[in-house]
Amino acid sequence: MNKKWWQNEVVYQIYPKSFFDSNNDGIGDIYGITQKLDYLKELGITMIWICPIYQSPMDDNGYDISDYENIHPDFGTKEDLEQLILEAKKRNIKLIMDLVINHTSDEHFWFQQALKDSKSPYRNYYIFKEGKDGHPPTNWRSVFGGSTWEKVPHEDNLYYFHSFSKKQPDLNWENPQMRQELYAMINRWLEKGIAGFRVDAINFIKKDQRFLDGDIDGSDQLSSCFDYCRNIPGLEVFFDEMRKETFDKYDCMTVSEAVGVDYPNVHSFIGEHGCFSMMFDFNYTNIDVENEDVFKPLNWSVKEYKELLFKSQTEIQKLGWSAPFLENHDQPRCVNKLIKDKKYHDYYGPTMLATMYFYLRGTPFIYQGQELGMLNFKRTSIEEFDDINAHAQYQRALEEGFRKEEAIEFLNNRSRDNSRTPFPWKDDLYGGFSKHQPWILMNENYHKINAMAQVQNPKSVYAYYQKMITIRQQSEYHDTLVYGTFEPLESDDEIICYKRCYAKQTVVVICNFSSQKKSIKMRSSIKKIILNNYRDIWFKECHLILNPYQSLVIEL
């Protein structure tokens, strides 16, 4: 295979607003990340991905950018970022940033000029359409609820388009001048010494230019916009151009957010002719909800999850590279989502999940707090939620006939705020995150789950992540766990079992996804036990007996 440097990385995602507050204003910042680099180095990661720190009115916590080349003062300064890049490099830690180019903030200079003057060239940097029969141009529902169209002030029948919030107008990628301005901005960032980008909502940049109404699918009489502005044919043309104008000029790493991409279309994203180094595959991550709506929870089985996970690995393996993950800033905590028996939430559940995903083929991503086994919170009213999408989902749940208590419970299970609570550094006021009340409520269990309690504890989730990373990065199994092929193995419906093979070495990962003991027949002898989240292993005749949520990594 054609080996690339970024296949060797272990990436740690930082939500800067909630990582560490160095100046005690209640908001995490860039210098706070710099101060915690030694913690990350000790964990063993090799790269950090920082969520948006650009200038922004913070309607969507930084994913609404008003200036791509300036830093939001809450996070610090350009000098702070330069220092972070320098200090990270001293520790052999690279840095990638978020690239948000489907939309800008409505406070961006381009959009302000577009509103101000109908003859401005910036009017064509966005998508403006005339309404029809007193209604918006189409009946599409935005990702955050409500129409995708917002009336333009002081113009009788004109609307602008937004896939997400009304304060996030979509850029018009059909305009070559606008695209060139974005490419120039991307290249300026890469010149500063960052290692690359995680690219946000990139499969939304192509819209169905017919702008047809969709089938009504909710009590709001609207139609989901997904069929008209996500994964639309022609997307690959923009991808090809962007790659040639930017990424190909640098030896950088890019990872695309690619929700809802069918595997026959993956070649546009990754592989020899794809735009990006790797992709996040969401085809198995939203197994617990229908159509990404938090108020439509689904009963799922381990068998279904396993089938989706294995399909993801086998399909992506055919032509490119993946970025396995369990959590991110848009997902709830994985332990609550995937470990149904709460009795195993403290150690065995989190470590089994970690083993299950970390040795998949691809570059693994760890989200802040995941290495501590952080859990979801418990809120009692909508006022306690910050996320714009949480408020939109709450409103939609009420419109669909659910009671307030039910709507809150949906959010407690699935809100994006679950992963955005301040990082618990120690059992102190505000968890050592800040000496000031944080911008968002703490997770109430930080007294028990915090970094200080785990860093020196060899039986902690943190220590287990350290071991996993060391095995992948520095052991005799490095080549197999990084470059080896992925092959699913047959097992009980509630056991996830696969092997990685490279040269003459075979490593098998076995994970019991159940609160019951399970057995698996061993067809080959075990040469070595590489990793075990229990103290012992048990055999009966030719069968390996697995404890509840036990995980094993073995060499055959």
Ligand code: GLC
Second form
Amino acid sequence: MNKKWWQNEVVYQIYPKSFFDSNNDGIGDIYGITQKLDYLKELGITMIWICPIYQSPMDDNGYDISDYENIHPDFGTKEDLEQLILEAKKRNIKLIMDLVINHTSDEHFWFQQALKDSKSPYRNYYIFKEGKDGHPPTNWRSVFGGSTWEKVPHEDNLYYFHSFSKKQPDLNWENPQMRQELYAMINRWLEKGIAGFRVDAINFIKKDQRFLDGDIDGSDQLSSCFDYCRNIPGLEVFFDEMRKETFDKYDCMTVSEAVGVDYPNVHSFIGEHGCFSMMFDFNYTNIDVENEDVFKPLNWSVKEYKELLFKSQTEIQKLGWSAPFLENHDQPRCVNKLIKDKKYHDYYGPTMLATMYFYLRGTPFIYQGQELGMLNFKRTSIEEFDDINAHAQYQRALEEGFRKEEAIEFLNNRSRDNSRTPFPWKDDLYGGFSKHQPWILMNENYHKINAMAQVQNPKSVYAYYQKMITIRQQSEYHDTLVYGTFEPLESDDEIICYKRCYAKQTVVVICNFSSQKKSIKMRSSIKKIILNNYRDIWFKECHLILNPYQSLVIEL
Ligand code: GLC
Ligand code: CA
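With the form predicted on its own already on screen, would you show the form predicted together with the named molecule?
Next comes the full complex, this chain leading.
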């Protein structure tokens, strides 16, 4: 693969509502990000991805866009965004935006016109269909629960389609005119000097045009929509056109959300003929639940996790580039999800996880607060949850026969609110995020876990991330850690061990993914210890003895 500028980036994901509130109304904003650029610069990241800041009724916190061209006033103005781009550039930080083009808000002008007038050209911008025998056109369940079909008011038997909430009607990608409008919008944004996009739910844009019922798989008598509107053949035709009409005209970076993509199909996403620069592979991310339902927890093992992780790396390496991540705004905190022994939640767990994923082949993404080792936050009743999907999953769990307390427990482990609590800047009122009560409950552990405390402490999770970034970006190991090949190494089931090779250099990453001491046989001698989350390193004969959750990066 030819070298590309975006392989060199380290991306930091910002959930703007929860990052920093500059005007004390309880909601994070664009100027808040600008004020914290120095913190990000210090950390060492080179690019930020901001979740949607466009005009929106906020049914799904901005993933329901009512105007692609304007900024939501809670977040600020277009001038604020221009200033952010400029100030970021001064610090050599690039910016990518979220691109949400599978659906719009139902309050978007196009959809409003489509509803109002059946003769309007905008009708065909969305998916309208007649019901059958008093029922919706198909029995598909939307991602946020309930039917994917919503009845059109004042029409006898007409429904519109939504993969997500009913306030997020899906665009009709079969319509070329609609597609052209999207491409023009994308190009207008790229002209403004952003570096590219994170592309939302893009594998949903093609629907199975047969509109067949699926097998019922829940007490709601519905069938998961995934088999009918996600990763459907024909997707690649839309991808090709979009790429030619937009991304190809700019030297931009794009990263696609790509849940549930099988490896034989990744070539339409990435690589020489793929649409995007890189993709988020969720095949090892959603290891803890079945079919993304929080009430279907899975008892996963490190061995399985390792197999999925290695498969992802080796398959993607064959043709393209990946975007390793541990967290995002839809995931719980990785420490709670992946470190089973709570004793190690404060330092060794988070730093081991960091080492494990950060040196994989690909452009690493860090989600806000991950660099502090932030943890999930326990809530006690459903009213305390903000996320639309938390409410949907709660309802479904009850329908499936779980008790309320059980449903809350599922949400505490898995709800998207876990990663959306306000960023803890310091041990002060509302964690220094705002002087006003934040829009969502604060994680109460901010007294202990906060940026100020960690920036001052050379033994913090933050300091570890900083060191990790410096090694990837600026050390003599840069080429190997960025461009080197990935090779899995055999080891104990609970040790994750791999190497990166480039020219004559070999770097090995060893992670003890357990609370037991483990030993690993060393076949060659160690040239240098590049990184260690413990102070020391122990040997016995030809074996390295690893402490619980110890991680090492070494040169052989
Ligand atoms: C993506 C986003 C998620 C959103 C959904 C619908 O999965 O990451 O937050 O709810 O798309 O836009
Ligand atoms: Ca604000």
